[in-house]
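There is one chain below, alone, in structure tokens, taken in the form predicted on its own.
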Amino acid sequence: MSNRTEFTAVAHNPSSRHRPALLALSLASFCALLALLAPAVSQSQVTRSTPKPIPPNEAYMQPVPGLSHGELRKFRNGEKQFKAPWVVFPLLGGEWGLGPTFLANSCVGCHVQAGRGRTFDEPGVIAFQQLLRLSIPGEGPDGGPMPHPNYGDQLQVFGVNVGLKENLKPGEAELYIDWVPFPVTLSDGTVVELRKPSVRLEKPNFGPIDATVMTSLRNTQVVFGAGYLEAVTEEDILALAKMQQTVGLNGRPNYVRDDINKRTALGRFGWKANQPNVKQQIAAAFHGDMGVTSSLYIEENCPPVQTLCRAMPPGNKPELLDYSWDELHFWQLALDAPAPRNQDNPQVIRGSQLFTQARCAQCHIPELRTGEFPALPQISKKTFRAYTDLLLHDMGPGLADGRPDFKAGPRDWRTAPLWGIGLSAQVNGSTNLLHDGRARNVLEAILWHGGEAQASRDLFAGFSKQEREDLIAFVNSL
């Protein structure tokens, strides 16, 4: 949800419930200072004793290796609430308090088996594995953007309904993207059809959407492996931008609003690292994606003229409760990456050799370490190879969104993880990328780097098709 946060598994029994549900240092210098901050001990996450086969649609709902019976149990729960539809009050067969506006009913809905979102190609489809994010100019007041007076800082393109026809609330306004192609032509003469999203908004409920609104879309993030990245101390992630700093790169910290603790601290999550932690990620994606209220973010999430909204009864106060919350951050701190696949194979092989010659590496950091954490022991002094930075780095005009949030510029972007990616179509039978959704394949995804990345891109760009292809295996493998 989202980011998407972006989060949702089977329904409670309704009649057992009372409650609402890195060009001064050589790449091979710069690699050994790598090697420094991230010692090299193994794949990801921990050594994995011999496991029995996993469905291939469930590649990325496994736990961390280590968990005692107690944290399974607490685990599956947490898995329960990620799938778990959310109803209007009273109506059964779900948690009480969907909406009144609202993307999806679960968190599932949009993660689908805790993948990527995937973009509809034919016109006339409302969007809603993808959401639109929107400002007006000028900050708010912790620094972030200013949201919408009538739309908030995201548009909610369905409300709810209650039982009768005449009692359905409107949603927000309707979301369609019209995919506009363009080809490309690389260095041997290979012709690459990339296409780039037209938001078109409809019905608009609650006055103008002009275009001194500010608006982005995002597409669905995969939510594994969060763990991880949340271990990674801020000492090394700033380690590694200073780093960067000696070859020529700018990669960037972004500093946001930790709402839980009331401070600034260091962003990790999201397309523009706006979120510093798991926890208010997913309290963030149900206020904002299902319109589920929580001890965090308690009133609900209605604008002064939607009375509409604002008239309708919660399902509860807070509507996730406290331990269903806790339950859910702990599923996905839990949350393991799948192993790399493939790493023998000559092909992938020659694309990490490849991926390396491109300074793909540079931004894509192939290891990270995790530092003592105590939220999850098991994962504490681990190595893991998610490929990503943390940081923000400017990719250039053709992915700029022309909005700022919190530190992030208008062309900045988190250096998006690469674990997992070949598993996406598996899972869900996405393969849709970037923070739109627009590549749809690994290919389209680099063609369209930018900015700090736009020597990587061109170096891809060209190489022979093999060896293209060669990376792309690589990429996958991953």
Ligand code: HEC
Second form
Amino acid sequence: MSNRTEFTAVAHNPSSRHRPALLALSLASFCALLALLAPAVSQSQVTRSTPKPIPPNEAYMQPVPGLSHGELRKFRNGEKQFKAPWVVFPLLGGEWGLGPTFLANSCVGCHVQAGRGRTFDEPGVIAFQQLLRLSIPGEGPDGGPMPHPNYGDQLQVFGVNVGLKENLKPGEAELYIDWVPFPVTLSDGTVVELRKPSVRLEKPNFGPIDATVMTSLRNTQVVFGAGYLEAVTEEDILALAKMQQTVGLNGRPNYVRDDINKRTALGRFGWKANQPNVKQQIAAAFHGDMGVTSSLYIEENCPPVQTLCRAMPPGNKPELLDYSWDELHFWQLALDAPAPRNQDNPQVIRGSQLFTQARCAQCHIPELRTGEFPALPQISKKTFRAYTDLLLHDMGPGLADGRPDFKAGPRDWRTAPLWGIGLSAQVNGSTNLLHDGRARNVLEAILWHGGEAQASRDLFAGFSKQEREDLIAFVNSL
Ligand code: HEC
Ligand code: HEC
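Same protein, different state: after the form predicted on its own, show the form predicted together with heme C.
Full complex below, order starting with the chain above.
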């Protein structure tokens, strides 16, 4: 990998990732031609071979090309798992096993259409598409954060209700986000009003959550393309870190606990790259976000003081069946990223040059390559354009959460992939960006960059209005 290819972003020509679409298109026009030449080809045959346009809100829900019939069936079953509602035993209307405490009753309740979470602007609404990680000082088991003795390592804001009012089980606490305005002035005098979250916890049910408790607010992430991110070899990621040192950056991998293989592994998923692989990420989401146990996390999520929680009968043991986990895992690996758009638009081309000029591409690495990936051979040895390095960077005090997460320090965040970012609004209405959802658009997200990205941010802030708009148009085309 040469520095030049890694650190420059060119608005790209249709790559191999597009070829199937082009092929399908030319096949369609070929069929249309056939129809003209030979009226014997029936109209229905022609229509069947035309690819259906993807509805705007389904842009993040497409499978990678090349799945067999059987694999497509598995993909659809996995999608059903992603959408399936969970209920508390013995209520009807879903899978048994929700709670006793939880944040949402389905994956899709937070990852609407596989997209980002949305923040509420009104002050009185309990946040649930944003979750609050908690820990107390010190290192927990396996080098991770030390869970709070009464609340664990993540706050669940709801408790299950088994019908009668007196049976309503308490959530752990109510989580509200108050937005504090934070205006910044750019070099041409433009004032941009940023905002910063201030977390407010009310009605803590299991004792006070005092100032020594470290918290980290995390917005719901997009989930497509995870297979590609998992398939990059560790060697390639470490090579990127080394290469960044030559330009004065300090990208570092996180090393986290792999509970499945019982070892330390490179972290890839989550805002601080605190999850090593998709399979574990899913089990952790079931456990932490929905209160659903699995063969990996078999015990209900009830710290010792939560006696009502501990007394509840489980929906099953474990509540998530291994084959459902497997189907959802397959879906998650095979969920494709949307293709870039408008790559030959002059503004987008200008923006891609500015993206390189402002050194965005030093962290948001345009192109990566997967290694051998037996779990889904269709994505083995492929290049893909996610615009990330999967490394942690010190992003400065403005973005700091003050809470370490394995090897990720209190100011460190994983370079967020930028693919598909411009489709976020059409997918589910959310344009919220950054780890806590504070940025309401790409402009705000860039202006929050500090630390290792300060120079890059300042180059951007020094651009003319037209140049800033060009760069943003490029980011939104990815
Ligand atoms: C309460 C809302 C919520 C629910 C429910 C939820 N998630 Fe998430 N998800 C998140 C948040 C927040 C993150 C980021 C976590 C972090 O950084 O600590 C995330 C991260 C992820 C990621 C990592 C994406 C990346 O690029 O790193 C995947 C994959 C994922 N979730 C899948 C799932 C699946 C599958 C389910 C259902 C079993 C699920 N989630 C349920 C909120 C939720
Ligand atoms: C030093 C590495 C680095 C550089 C340089 C950098 N970024 Fe980032 N970028 C990050 C990290 C890390 C995050 C995640 C920060 C967070 O969530 O708090 C991020 C987040 C973003 C996001 C939000 C994505 C999302 O899904 O929330 C956008 C947009 C973005 N960067 C664009 C840019 C642009 C444009 C530039 C150049 C002007 C740039 N970045 C330069 C590391 C970098």
